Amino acid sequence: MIIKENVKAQLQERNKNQGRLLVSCPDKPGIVSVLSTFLHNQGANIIESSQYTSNPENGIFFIRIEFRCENLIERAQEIEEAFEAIASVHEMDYRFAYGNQVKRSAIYVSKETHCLVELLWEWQTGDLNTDIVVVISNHEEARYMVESLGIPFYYIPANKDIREQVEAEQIELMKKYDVDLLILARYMQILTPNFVSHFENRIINIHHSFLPAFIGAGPYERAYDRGVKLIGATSHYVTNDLDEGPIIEQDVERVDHRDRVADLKKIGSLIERRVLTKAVKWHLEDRIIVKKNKTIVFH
């Protein structure tokens, strides 16, 4: 643990002159000029840039702003402020994200761990840069994997008999541990409107298939019986629509006849992984922008 709080320690401390600016706002000519000159005028120079229209007639613009500003921890409400008269001016819905402040995420697992163990590797490298400061399973299985690591490790059965008690103490952890963002890393339970209320495009999920193909569960079994040549995994966010979400990340394998529903599977976790460890970052790295039910992901 001691190197994991160094690589911490050094990526805050690089990242602390750093933020981030996402804007959407109706498309028209100069958006671009008046984000660049407000952040030369604030001392601010741009580092990365990324747009995208939606339409180039009466679109909605959206892009993300990465720059580096000389004591920025100090001066980032003094920004925001000053920011706010622009963003009225031109109906923006905009957010700003700084280097140094890193989110902390809870990660949710049943008895499946691989996507766990991808994310926990990512996280001991530092290239998954969050705390992930508490680990949720409603199996006893990733226990000692987990707190061999340090982190906290509950184990809370459920089911949809007593799933109201269930969710009301998760919500409370996710209270006492400050979490920013919930990570659902093969946990095979449903989740209530109630629940994810609390948590709007904050709890991101691995669907074990290429959505909206073989929604819910079995998809493996079910992609094996339909004889298919594509299998995926797709990751999103959760909404109370099962598995139709904002899709973040998708990826597939090419499979054949000779394929049973065990390769499929092994195949599958692959996909999975990595697919789960790519949206992780991109939402980490405030890359994505959600519109209704679809998101601008910039990589």
Contents of the next structure:
There are 4 protein chains.
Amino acid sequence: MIIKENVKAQLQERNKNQGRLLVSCPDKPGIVSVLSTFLHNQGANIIESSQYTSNPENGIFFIRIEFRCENLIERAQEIEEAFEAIASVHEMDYRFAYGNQVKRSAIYVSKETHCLVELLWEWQTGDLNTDIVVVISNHEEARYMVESLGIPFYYIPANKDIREQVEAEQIELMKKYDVDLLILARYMQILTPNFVSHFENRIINIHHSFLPAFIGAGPYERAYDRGVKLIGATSHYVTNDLDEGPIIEQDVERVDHRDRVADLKKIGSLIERRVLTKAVKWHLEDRIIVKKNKTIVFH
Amino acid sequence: MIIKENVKAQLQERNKNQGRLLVSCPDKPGIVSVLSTFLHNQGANIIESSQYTSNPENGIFFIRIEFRCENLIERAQEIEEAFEAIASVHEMDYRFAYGNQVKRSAIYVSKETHCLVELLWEWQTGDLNTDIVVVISNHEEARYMVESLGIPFYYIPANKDIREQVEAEQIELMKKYDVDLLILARYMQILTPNFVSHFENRIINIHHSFLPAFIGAGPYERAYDRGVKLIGATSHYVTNDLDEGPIIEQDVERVDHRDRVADLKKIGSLIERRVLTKAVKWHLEDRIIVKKNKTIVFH
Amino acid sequence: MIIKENVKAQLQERNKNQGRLLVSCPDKPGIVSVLSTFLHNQGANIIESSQYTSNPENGIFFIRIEFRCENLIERAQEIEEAFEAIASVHEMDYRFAYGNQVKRSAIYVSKETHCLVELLWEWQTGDLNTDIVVVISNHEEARYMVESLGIPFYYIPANKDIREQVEAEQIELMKKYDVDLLILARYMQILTPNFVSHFENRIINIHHSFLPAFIGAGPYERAYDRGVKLIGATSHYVTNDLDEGPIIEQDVERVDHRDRVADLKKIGSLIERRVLTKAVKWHLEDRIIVKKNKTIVFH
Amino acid sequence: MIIKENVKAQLQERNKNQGRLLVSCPDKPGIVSVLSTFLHNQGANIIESSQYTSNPENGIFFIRIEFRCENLIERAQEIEEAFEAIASVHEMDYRFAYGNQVKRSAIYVSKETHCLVELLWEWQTGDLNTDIVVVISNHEEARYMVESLGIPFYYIPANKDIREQVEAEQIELMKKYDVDLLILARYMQILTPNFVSHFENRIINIHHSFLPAFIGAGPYERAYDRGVKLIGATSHYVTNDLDEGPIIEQDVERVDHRDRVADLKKIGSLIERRVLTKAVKWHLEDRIIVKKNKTIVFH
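Alternative state: the form predicted together with another copy of the chain, after the form predicted on its own:
Every chain and every other molecule in the complex is listed next, the one we just looked at coming first.
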């Protein structure tokens, strides 16, 4: 357990006075002024701020503000209560996030472990701002590497005939471990609407194609058959429409006629691991706002 | 006419003793030996050679050989006749190409001229190994820039109601100008199977998406709606299946949530022009073999 | 003259109520609040805002704000006068820019015209937010294409022996045409400190290497000799240290052992034109702040 | 030891009838014919072949041929003896390589283990065609992960004062383990000419910059100070000129003004691991010929 607890403690200490405020509301003049004046009056200093307006005329205003504030842990409740009035006046959707509240992640994995390996490595080096509280798999391959880091590992066999029962068990585990984010690191099982409804915009999947090309199964085989010159991977939030959720990140690599399906899979695995890792990082840093079926990612 | 004739004369002189041989045949031991010995006996020196075998067991063997040979123009017929016997024994599909026989290209364009501008520019600087013999458009926008370079320009209004008549006229023009290659530089009109059948593997199109994503009309609008993080362009040979022909080249650029449809179009236009230009170059250098619905591109 | 005046008129009309404010000052809590409240009180609506702080402790605060304001042309002076007091209190360096004041650019070019061609093309399509008021060259190659667009062209032979006299003439022309930005589109002449001092952070050069590799002459030849696997181009502001000015943008392309110097130059020319064009666009949109010898580019 | 021996056995079995022939010689007509006829007569089937000629006139001819041959292990000596006569006539430099002779690698590492982790991962999945016979480090950080895979680990403290003694010890180990390839996976110690002379073109280093920019120590710090917009990594063979050896592979990633030195190091570490891994793979597949101070890499 030493590694796991050390990572968590270091992340908490490093970020303890750091907060984030994400807001969306109908655009109108003066919103930036209202928000920045509020934070200033609360003793918070804005260290990073990004905004976006969906349309110059009658659009939606979105902003992500990162701030520092002395004794933020103690001050948080007071700040949020004070903000309530402003949010109400300006019809704001908003959320605060605090550096000491390290998000709790569950990783779902199947036989192929390259994405899991990458996530664990980034996490061990302190570059993934999360506490990995549990790993769930329908195979045993990953057990040793997970448990040796002090992370609980659950082997839950899964197939479409026992889907509901499997998902019930998984939902229980998510509750038990109080999970904030579910990462499907090549989990390869389709989730039911019921399962998805428990975790809206909190399940990140990696699809092994450049969506919307090759939705569904066997994307590398179909990319090979089509003779594409680039292959890709897509990280997205999971919705009830298979591979149709809001896209967070995509990337591609060049291939050519000499690459067989196995080569595409190998090259693809390197794309998948970096695309998923980026998407997970941005989620953990509260850089993403979902708007209809698209994402706004504040880099 | 000065520019056009100068470009052609320079290309002919530069490449006059240069030849290419493209071969595909059932793979078996000794094919490279047969081909290289033949060329050596004909006094030709291999200066570049690339091969590919579709499968180690009972696959198809493909090779592109670039060679130099003194007095190649005079020798060509003799070489081809001698090769006939070898080709027959080994069941070879093959073609010879000669540097002095500069391929004759027709460019089809609509209102948007960025791809045409790029092709004309590459051609003027001697980097596009072709004689552009005619430009055809269903709009007048491009007339001035085309004619000022000494290239005939034909304005042929087109829409789906008059498609057959328009294509008949175009086919006549292709015959009149003895066209080897048709380049659809954002022509935006669907071609009938009859038209396509006249020019098998000799029509190159640029589609403004990363195929097979966003087949058909309005790809940038649909890319915007889907919220993709990369947009692309695809150059392919035209077949009777819309946007389903053999892919020659693809590329992408990064976009984000701030990019509106107009931004995607602008960024996309830069991708389109370079992807189409590469595909056309490779075709003109006989670097492409079409195999079923895929391309082998020997770089 | 029709093209040139049309472009300018369209740019002015499109951006007439659009303003930008760039500020840098010692960081302290409340700066964003001060600025956004000021603009709100002036009736301006912030449509885009990016900030950066060089260091969380005692750093420098930088911000670029894009805003819209009714009747901005008439209001500008009043707004600037009101801002003076705020700027003074917070020790701000700042500048306002207005959409109707289209920046006046001069392009310097030598024999190779690919960067010039690209800039003229982007400008004609309305994608380069400037009035190209003059082109200066030490060769005649570009005269026809420049003058046919209604842009004055000056042929001024140049070499190191007559440098001072040439620069005196150029400085006069810059004054005559009231030039805001000098774009060295492969001009290939070294400028004296005297010349540079007239246009601090207003001369943008394209260097044909990935700086700081291959500073000085013959970068493609030296890249070839070194056997690099990527070649690049760098756009930067010109200072008195050759090729050492603040970098605005860089990009690269892959090459391999088969590419000779001429191939590197050809591939490089495609990099140069896009890197220079991006840098020029960002300057024209006031996206760049120079800080010591580095640039902050707000995308 | 199970993992290590399994990897080796699988590689040997997979490649047992596979051979490679690399040749360089003065170019003249008929060389391809000679080589391909020879292999055909030996019962070998060419499955991949790439050639390159340094200059059309009086250049050097280079070729890499991959072939399959029944009972290659038993036939190897006979084939090589027969080839001797041909090589002599045509003044060929050449080498044969055999799939069953898995190359033996030593990895040198310091405190930072990201490149080592990547190499070990690729090796475990069977994607690195080598037997990793020993890991040497001047720190203890990597011991556990190395030994748990059954690979011997040697801790040899090193600094410039004891360089000769350290290198003598290392050379002994290289002999003991019969090492073919030395991989400096961020080893961070300068090697003496004596050490290098023992392993000509057999030491691969990863330098954490886009060479020739930022030769020597502290490249990320210097990249930060210079304000570059891309950072890179370079894999090269080690010679006696620091960071001046033949470049095998390079790559870059985009950075911006917000990235501090620590960010550059993090982004750079991802570039380093993939660039080093590619270079090592190509070496192990005999895809590289060193010619003066440059590499020919047959992809």
